[in-house]
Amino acid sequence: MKAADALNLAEERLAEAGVDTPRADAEFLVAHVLGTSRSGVHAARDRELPDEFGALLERRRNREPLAYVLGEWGFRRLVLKTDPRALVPRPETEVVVERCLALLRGEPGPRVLDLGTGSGAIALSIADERPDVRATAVDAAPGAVALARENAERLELDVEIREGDLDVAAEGWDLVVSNPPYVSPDEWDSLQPEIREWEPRDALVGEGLHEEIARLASTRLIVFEVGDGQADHVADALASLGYADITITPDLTGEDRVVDGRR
């Protein structure tokens, strides 16, 4: 099958099966079994495409995150291994990382702590961008911890990456970031086929870690990604806690997204 019959032929099943974005997707998947980019696809239609095409295609069918299918995806700087370990890295965490290194401006050599690091998203790309942070990247799945490290590895970014829990907060640092559990227990069954069906529950699923990891943490910064809706809540907490200069700070679709605060 040539590039362009497949681009049409995916968009139509994606769209059939409720995909939101079924011309993009299909965009992706076309570019990657050739090894170009989206914009390189068009120019590249009367390719053909090998077998494994109709195999990726049929897992994108069956609301499989495209992230998954494609086996990366695009973080900042970063290009990161993903698979079903843990979440797909989102648009949204990249104003966490932008926020840290906006707090550690003129800091030199700072100790960060990523808690709950996945798929080592944050603590790899503040190693890349701050080369002389000392992250550590902290994830009680150790499925997760094996794909932060596979990552920190194809990468070559120095970060200490470990299995633990909350109680790491506690051990002393100059910078806690964490994007912990914050979907409600009656928010899941409303949640996409490819959050709910594919994703981590334990990573997704949570109330109160904001405040458990802020109360925990000895730390001078601290960084937390919210759910909508969360944001002042979370920042009322930080300064019962006897966090100041408490700031919040939106996604790029407006959703205030991020809380950090100082000791």
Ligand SMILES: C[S@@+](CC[C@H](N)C(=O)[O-])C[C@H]1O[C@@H](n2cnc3c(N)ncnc32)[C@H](O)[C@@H]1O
Given for the second form:
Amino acid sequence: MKAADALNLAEERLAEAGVDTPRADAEFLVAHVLGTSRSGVHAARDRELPDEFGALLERRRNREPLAYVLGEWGFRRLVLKTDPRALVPRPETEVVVERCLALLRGEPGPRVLDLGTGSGAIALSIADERPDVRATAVDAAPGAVALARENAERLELDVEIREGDLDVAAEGWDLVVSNPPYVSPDEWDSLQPEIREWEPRDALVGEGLHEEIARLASTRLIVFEVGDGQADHVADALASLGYADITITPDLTGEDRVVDGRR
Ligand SMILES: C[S@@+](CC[C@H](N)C(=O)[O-])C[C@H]1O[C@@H](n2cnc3c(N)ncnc32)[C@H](O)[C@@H]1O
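Given the form predicted on its own above, produce the structure of the same protein in the form predicted in complex with this ligand.
Whole complex next, starting from this chain.
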């Protein structure tokens, strides 16, 4: 089948399956099997697609996240390996990294902890964009630790990656950053199948972890990603724990997404 026909067929099939962005996903899948970029798909309209395309389309029709089907996903300047061992890195988390970089500006060789690193997205981006940072990435899930290590190796980025729990925050850092699980168990059933049926539940569901990390942490700077409607509560918790200069930053959709402070 030619790429142009496959695009139309895939768009139709994905729309039938309830995928939110069927045309964009069809373009990503076609681009992937042709070894081109999404913007290169138009120029490749007459090329024949390899058989592999059918299997990938079927996976996406089963509402497997596009990032798992493709096996990689862009995050800031990096392309990260992605699979069900860890959460798909989200665009809003890029703002978390932006905030860390802003807070670390002018600080030579800071020690940074990314707590709950998942694929390694935050720690690896900081290491990429601030090579003098001494970054450590920790996760409680052995699969996530393995994936983060694979990403560090592929990208040749120097980050210490280890399995561990929240108490690592107490080891003494210049900056602790975390995007902890923050979805309440009540919300679970309302999530998209891509999340509910494919992403690791332990990476998503959690309550009170921002406060717990902030209480445990021995750090000058702390940066959190928060869920919709959680920013004011987390900011108040930071204030009551003695943090100052508390700042709330919105993501690109305008939702308050990052809360940070210092002490
Ligand atoms: C929302 S995901 C964030 C993943 C990645 N940092 C990102 O932003 O894409 C939360 C991560 O925290 C990890 N995690 C959950 N509880 C933890 C704990 N008590 N100690 C360490 N990591 C934990 C999960 O395994 C998961 O990888």
